[in-house]
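In the form predicted alone, a lone chain appears below as structure tokens.
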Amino acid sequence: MKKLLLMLALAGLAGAGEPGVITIQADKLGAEVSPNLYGIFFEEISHAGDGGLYAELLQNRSFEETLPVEGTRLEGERCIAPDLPHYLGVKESKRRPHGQPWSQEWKFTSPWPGWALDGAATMGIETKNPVHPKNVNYLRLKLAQPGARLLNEGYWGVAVQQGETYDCTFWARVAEGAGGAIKLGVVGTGGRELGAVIVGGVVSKAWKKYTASFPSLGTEAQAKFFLQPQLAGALDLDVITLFPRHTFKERPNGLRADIAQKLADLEPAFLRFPGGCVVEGATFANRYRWKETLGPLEARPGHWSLWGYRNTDGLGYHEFLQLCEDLGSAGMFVCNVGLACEFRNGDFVGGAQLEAELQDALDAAEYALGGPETKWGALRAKAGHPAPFPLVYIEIGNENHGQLYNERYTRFAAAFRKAWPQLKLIFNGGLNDEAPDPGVRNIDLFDEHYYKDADFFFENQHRYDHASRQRGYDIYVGEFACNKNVGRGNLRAALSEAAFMLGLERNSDLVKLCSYAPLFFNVNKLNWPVNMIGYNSATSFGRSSYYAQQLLAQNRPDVNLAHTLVTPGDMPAKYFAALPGLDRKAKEIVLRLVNGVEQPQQVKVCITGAKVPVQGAGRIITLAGKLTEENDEKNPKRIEPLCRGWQVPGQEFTLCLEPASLTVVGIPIE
């Protein structure tokens, strides 16, 4: 409170130049602000799902990690894609190094990454008679005598908390000997056993699923899971899982509670899934296949993510739709149009294969929306969700463009219009935002992407002010982030994005949706320079961009208010942004201001057109710091919003904006 009083009382001392002036015309409404404007975008990158949002604690639980990339052949230590034409045709040579097919280095420290053996035993990967035909690998453990332990290091540590219960499942069969009991649990870095349970009666010669639970006796971020057979002979093991009992919304096969709660706190209007380049795959065979992510875990084959590791697909299509429901968000599913990623192999299919891909996309909509009398709606009901899921948007392709894409969009969109006319359809423009051919129809939204430096976002806060409203479709800024020269995501990045987002909001008659990307990263595996939410095995944190997104989403007005703006005299105009709006339900003017320089700035606020005096209890929320400061796992709240109450003095008052800040001002009004 003292800081706020000082800010208001000494406002005249801020800055050396003339104060800025914002005149708000309370009786003149601008564009209605899209209630769906602020959403989130999920892609399996930087261990966003496995080792992140998905609560599974064990790495390589099905021993499939070393399987080659789908659609490639293994030659020595490389996976090599087929030498097929690129979908961009003559541009092919620009997308493949030296005109060669895409390839990936294929080296592992062991045949079973994530696992190790402690004691007198041997182990190897087997494939004969697996637990499920789609789950081809399993582990055979041979023990001359009891005592050896199979260890799993998790995703850079198995994190456990004292008092939490952990649920384990595993499939096993006895290959040699009589079988017996198995002890399993968690051991700390100093060798202390933090929790364990003994599962008896592991004697079946056929595959059988076993379950067990144990509480943790301590808190440890770098613990390891152990499985210790109390027997001699040979034992086959597969699909070994370990989950905390407490997941987001307490769901089995659920999500990590702290990370999912950060999503909930963003109050996202929609959730885009599954990407991103993973939609297309490094090869067409490597594309995301939603049907392979349904059903019990042992029936999910998983697939290699083109960001460099294998996905379990435990966080599958059903779990995505469930998360949309849990967050109160609309679902946005991105479907493949028969094209692989242009920056990888870029191969494509046509004919009957393309028809199958189209039907696959339509089936995805049916799974979400179809009644129990439909094939895929019935499968959803069987999975425990008889009611439809909140699927609202279909994005047709990901960052695709060019003539072939235009043709395929037209074909897919016509089929969706006929089968599911209620769905909103989204067209891609590639990284250069290529407009659709004139003959392309059934476009509801055009997806534009911006990964730029801070000056771009500051300078483009007025990008849509004079954009054509006659194009026949609205805009979705589907991927954007300031990711150049801002460290791993500092305050300068967040403020530039906030200025840009205020421009999107001001033009909400045209720009209906936006989503920052990428959403997640594990601090131990960084595929992308700047991301929104970070974590390790035990803790999570939001970057300053997270809090900027949160502030704008949580303080989104219903309608813009007409206003005029004069920039404070001692700062470049591009580093200043301001936008007022009216929240009808809260009965307040919501004013958002960005000060993109490290000097305080004073701004005079004048409100005209109010029918009654403007006065009473208001609020001020500030996100401020040094431009180069970042949040990280050691200092997760170095930069976070501070909220204070204040008494609105009247129709005119002066605010002092803190250096390098995003400020939200709530002004009560009838």
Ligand code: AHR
Second form
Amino acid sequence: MKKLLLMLALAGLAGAGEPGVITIQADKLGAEVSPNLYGIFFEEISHAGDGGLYAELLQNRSFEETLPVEGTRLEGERCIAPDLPHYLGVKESKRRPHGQPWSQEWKFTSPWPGWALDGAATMGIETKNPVHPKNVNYLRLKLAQPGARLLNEGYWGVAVQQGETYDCTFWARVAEGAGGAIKLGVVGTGGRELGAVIVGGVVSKAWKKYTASFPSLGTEAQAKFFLQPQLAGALDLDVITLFPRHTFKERPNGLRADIAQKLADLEPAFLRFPGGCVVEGATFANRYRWKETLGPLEARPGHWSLWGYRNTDGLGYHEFLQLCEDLGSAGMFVCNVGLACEFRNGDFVGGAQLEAELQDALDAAEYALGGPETKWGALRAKAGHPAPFPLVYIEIGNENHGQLYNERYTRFAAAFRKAWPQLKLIFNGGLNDEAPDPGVRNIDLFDEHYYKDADFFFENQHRYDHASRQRGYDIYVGEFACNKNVGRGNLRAALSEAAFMLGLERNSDLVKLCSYAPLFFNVNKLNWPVNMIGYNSATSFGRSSYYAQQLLAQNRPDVNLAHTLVTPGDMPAKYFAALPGLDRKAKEIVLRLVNGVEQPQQVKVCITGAKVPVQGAGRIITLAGKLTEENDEKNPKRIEPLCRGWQVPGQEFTLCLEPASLTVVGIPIE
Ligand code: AHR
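Now that we've seen the form predicted alone, could you pull up the form predicted together with alpha-L-arabinofuranose?
Next comes the full complex, this chain leading.
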């Protein structure tokens, strides 16, 4: 209501200069809009999965957090990558810091991050006869008498809600003494037990999995998990998990419902996974290995994310494919091509190791698409999903470029084309849009990345208007975000991206897909300055860029309409964008307009070529505010879309655009 009054008041103020004019020829169609244009990009960065989308409440559940980075050697307090040639050649290896191999400080405040003892007991990390050979560490807890509690702080708090049930599983083995019962539950910040349950009969000298559930009697964001053996002796513990009973689509080992719902509300046409640089790894041995993310949790070793923390891989390849299905999105898997991240160690493999990498990538497709009679399809069926998953795209490498990459693309793409001709294959141009070498075949899409300031995005709304259509492949703007001089992601950023995305849509005969990046961040740990969806342990919110994405995805027409555009007289042309399209099924002209300045603007709209019923039921959605405003955890909805009905005056009318706004106008036609 407040915004509606503001709009009406502004109608009198706007138009100090000449109004803008948009003339829409509703009977003259432009490029079809790619139905797959708006997708999402997932990477484990800023606790996107662990401590984010993945609903696990406990941190470091398998006690593996302090394991060194795969493929590195530990020297004092540093992990050091092997001194191998760089895939871009000698010059690039010189660019490594001090000309040395990539290395990383390896220091922890305790050997068991996330865990603490409350009471008289001792604990230590052990490795002999682990619960699973791939899960090397476990905790040995020694108690002279019952009483002490093992605490877990979760990911910046264990959040519980009154009335929700919490499901815990853990592996245990009695190392000394007769064993006994274990009490476990959640304790609030004031020391109040919010829920607990006693698991009896923990007496086995061999590893055994236990399960228990308890309801929470209160709501708290900063609670702690506790595990309190009611026994004396020594107990080995591993893979201690705690999940809320209600996850997205009620899946076990599932996803946080509030965060996953935010994805669903974006109506993403595709979901890219697992990145990003994590595909490549800090060094080759640290690359993403999808086969290590399958199966029971105790069989998943996890791995270190080059964004600075260890991943459980509980949200693994199978869970990614399941999410695609649950969101109705096409899957896009990014595979490694034997090259480590050029900005880290940049090492590479060839020969048999490269062939194995290629086979791994092909197996990933078989896992998703193969029949139950195939090796990997059978594993998928065994995991509870006999039908294929909706895998549609394979991106061959991430941000790789140069001669070696071109050769590898050629090799991988040919193998994929032969084995899985239905898959669309994506070539990447690195950070500088390097075109493929002549002769590289089997490219369906070319991936471009843009992390720039707002003026870049406003200015580049016409980037593809005159781009060649003769290159033999389409474009995927695979990573883009306005992330410079826009705070942590303000409205200016969102409006500049909206102007840019309208340019993608107008050129949708060429640009078939796009995805904002990065998608997620936990407010307690930022690896990247600007991201789309934030959260703490209990709540989540979208930055204004989230709402810009959502508005364009939810109001995507089928086809562009021919039009002419005159910018309102008192604003620089680059800050104005407008695009009409036709939603054939809804019989509606969908007009999207961006006003990138903080003054209201008037725009005359003239529609020809279709009958607009006088007083027809239209709709207007506005995302508006101050350019420097942003949503955060305290003000999650400072900027959010406001939707209202509207009686369309007829073929011609004047719109008053709010200052700093993205407006969607739905105009019914007969
Ligand atoms: O989105 C963050 C990073 O940006 C990705 O990991 C990488 O592909 C790009 O450089």
